[in-house]
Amino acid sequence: MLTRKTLIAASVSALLLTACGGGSSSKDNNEVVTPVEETGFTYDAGDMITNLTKEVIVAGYDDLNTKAEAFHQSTLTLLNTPTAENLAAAQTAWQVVRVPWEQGEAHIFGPVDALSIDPHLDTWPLNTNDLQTLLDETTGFTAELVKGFNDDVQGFHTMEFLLFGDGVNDNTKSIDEMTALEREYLVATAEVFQGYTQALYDAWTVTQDATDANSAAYQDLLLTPDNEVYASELGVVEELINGLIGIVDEVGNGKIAEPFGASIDATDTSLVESQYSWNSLADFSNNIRGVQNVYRGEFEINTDETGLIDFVTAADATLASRVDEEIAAAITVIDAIAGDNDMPFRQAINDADARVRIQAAIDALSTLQATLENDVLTLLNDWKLN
């Protein structure tokens, strides 16, 4: 009965319609009623989360750990054959093991804050008086005790000093320049590194509180949603959109133009991140590539996944375009700003034709940061999920 009901119900209604003709309707004969034009656009978001959580930001975690172990042999080749040519392949592997964590700020998520991995691999800038007074005061450096110091005297820029020098004058150090306790605490910092990066790995993929075996692997929350972190998948994706956000405003307002002041008498070199190995402007690109693989969803280049693109497009697929080529154009401009003759951004920022490709670079992640806020984010009022 309630289904005839409604049946007569709607179809006096469509006669109402009809009756009236297009833009409005009738109610009760007195009443005018405008229909309400249906707005928003449907994504079913599954396949996108799923891509992102496994082959972006585990396989990039899994990349991370890889290529830390990597760094860590690399170390101890160098401490029990002290070389060059030893010295020069834990340089290299420094910067390989540099590029997967780089990227990964585009979602430093999860995990990598509540565990305190970033601090603990990460924090800049390096105190290198406490540095200095360790290395004249204390022998016998192991992992145990490197990793009972301050954050600010372990991580990569306490390996990379070690590896590279101050950086003022050249990236470069000869294995002559290099103690035998300088490459003791070297080891000793890149096994702790290592410790970190599979605490941060297993966190992902097995459990995210290691005191509890029976916690959820931290990948679980976001590929079934409705739970304590999130309600849904609009939580997910929202997660995802704020942490390219907020990577892209800390490498144009903060890396880049902290260091480069407001004009050429106000630089400040001591806030160039990864100043010692001259690496400034690979992590900067780096940063924006991990927002590139985000967006399109592909860890490896050209690989045609899921990604937020994909979001996008449901809504507004001139938008979805436009963000694409700001990624690309960020990543262009920050690439360029070596020059011609590669110059490393701690003098770039003191030179004055340097000075205008750095000005570009900012403005471009000034121009990306906009797109992302307010025509990306806000996306989520209109979604309707299925």
The other form holds:
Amino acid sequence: MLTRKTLIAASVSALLLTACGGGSSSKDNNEVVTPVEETGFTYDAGDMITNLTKEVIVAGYDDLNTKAEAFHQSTLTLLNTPTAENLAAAQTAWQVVRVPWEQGEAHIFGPVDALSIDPHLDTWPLNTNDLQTLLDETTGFTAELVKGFNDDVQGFHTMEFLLFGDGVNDNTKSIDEMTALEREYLVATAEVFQGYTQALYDAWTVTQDATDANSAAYQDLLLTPDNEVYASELGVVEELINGLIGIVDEVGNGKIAEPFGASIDATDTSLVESQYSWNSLADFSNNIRGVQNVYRGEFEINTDETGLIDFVTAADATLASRVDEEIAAAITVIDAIAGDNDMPFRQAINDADARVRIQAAIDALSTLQATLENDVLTLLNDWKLN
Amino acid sequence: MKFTSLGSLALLTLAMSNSSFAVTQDELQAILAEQKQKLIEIEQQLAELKKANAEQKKQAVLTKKAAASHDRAASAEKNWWLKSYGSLLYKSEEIFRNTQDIDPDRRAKTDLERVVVELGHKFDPQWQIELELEYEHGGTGAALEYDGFEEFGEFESEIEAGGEVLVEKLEIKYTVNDDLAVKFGRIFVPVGLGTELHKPGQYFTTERHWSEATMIPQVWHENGINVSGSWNGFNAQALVTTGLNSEYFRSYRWAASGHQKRFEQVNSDDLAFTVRLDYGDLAQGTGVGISYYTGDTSGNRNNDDNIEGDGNLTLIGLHGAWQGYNWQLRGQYLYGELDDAAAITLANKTTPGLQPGNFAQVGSEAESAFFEAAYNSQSLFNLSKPLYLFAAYEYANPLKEVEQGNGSERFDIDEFAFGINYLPTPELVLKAQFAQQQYAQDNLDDTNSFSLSMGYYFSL
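Other form of same protein, the form predicted in complex with its partner chain, not the form predicted on its own:
Let's see the whole complex now, leading with the same chain.
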């Protein structure tokens, strides 16, 4: 009897232990599920994706192409009538076409990457040596000829150099300093440039493969995300967020920090983008305005459109506001680098007071980048797609 | 014999035991004399036996020695071989960060350039196989694959295959007779001296000749067939091999980067034809020769719809080597022409997914040369090991001519080098070199470099 009681007791204990174990284990499972219930959120991204694709990205490439056409026209005018006014108009047109391009760097995926359009348009640094050799040894330039040149002697910065001079002491160039051959090179480069902006716009809106009329417009891949590039809306949203992270990283850690150097003795002016026109701060600022466009889903003229902010709000309204503020703050501190005397970036890196302001911009971009990487991108884990 | 001796002893004992009975003294003495005679005979037989045994042992030792000697002879005629060579480099040099940079930075680097293992097996007197495995830079791998189904064609990186660990050679050789042989499989393309003299002890500079590598693949291997014949000191080769792919031709490497080793599979729509004629034995140190290569390159593009023209590539190489009186001299000149260079440039800039688009401008003509001379100062300084003092000149211009625009002068470079090679054993070499690079681009100052390297070679 004693033995039997002992056996029963042991069996019961074992059962209880097993039951406890089971209970504890199912509790663990609940704990794994619970956070999803707490932070998981639903959001129908369809309208947001449509708006960002059409009203921000495609509208941006449309704007770029239109302004590239206008710029090409201004260079033709300058070629035929080389006056100070026409040179100034072409310089302004260059700065104008620079805006949608720099803003568009917030979403530098798709055809702009796959068709290598980015390096054709915006290779940096410029090969000034080869550019000068071309001007010294070539008798005439056509678009066909320029198109075959390496990317470091065509695109934005070649046209900038021809229009504004070397940028060392000033960003002005008189019409007398500009040769007829330089104007010819400028026109040919502008024509090639506009060909690429047209190809970029067509790839998004007509057909992504110019040699295959049946291939889909790239925008359709985003608008109906059930294809070989984007399996679902999640893929599109991830691409959009990563686009923002990419440009914030490039501006903070590349465009600003590289020429800035670790100290005032370690600056490198040769690494300053748009150093001939002294347009650098406008470039940086426009890069982050591009981030703002995608985040808010609107150009300045639009209001109350849906953007990534709505996606973030669905998950965490406080975070959504914080990101918006951090973007605005980054733009403000970049604009502030110029100080009271409108100091260009290539001078600012060698100015002790300006360096403090530059460091503030780097810090603001670093904060924004960390937020996008750690707080915004990770929301994708908690997003419950319908 | 033993039996007889024992029998005699028994008789003696018997005789002695009977002596007290009827044996006379004379009889006894006769018996004793007889026994003494027997004993002498036995001793003689014993001595002979010992001598015979010693002779037998000696014979056994000799037989064993003969057998061992026979074994050694057999191993000298073994039907397999294992060879290996490799090199390690330290270099301190001045480098330019980009095409606008005219103020170089000094950078030191080390590179485990390569370790090569070569295995061979002779199936019979006529058929043999050789394979060479190379680990470059320590050996990790990445290869490209062209995916025509992805969007509008995409060059995809594959990490798990190819790249820096590669089979340089997989060659089956059929020896028809002493003067004629056929090789096929993955074989070397013998343009210039690079494929002939590429082991660390076969060049004096710390690195293989960069001038050659600026134009054509260094240690150039393709799949194909090679027929070679020799006659009165002349050696002729004719090859048909897979060709190059112009998709990766670039300003600074010309046709070298068109070597399809970056791809998992070698496009073989365009084949190439090579002939080479040598007199003497370059590998042994003295000889001269000429090589000629021609092949189209457009057909091997993954995306060949966006290009007009065959992209025919023609190369001519002159080379020579001489050794004697403690001197060694080597040199080569390479000249190349590329048809449709402008079309290739444009296609490379605008092929979707093909990166980088920059440096797409490709020369329609390119040339390179090197010359090196070395003197073995061993006897001069009364050294126990060879110590070579050498001087070398190299030159390369991958953009000698372009079809459109101007060729950048940044890649038009001359180099003068001098240094030493010390060989502590014939199969180990330790090198040191100082060199100066001069650029045709006139706003670039000369740069200097210092380098050390070690190399080994052995054959089992």
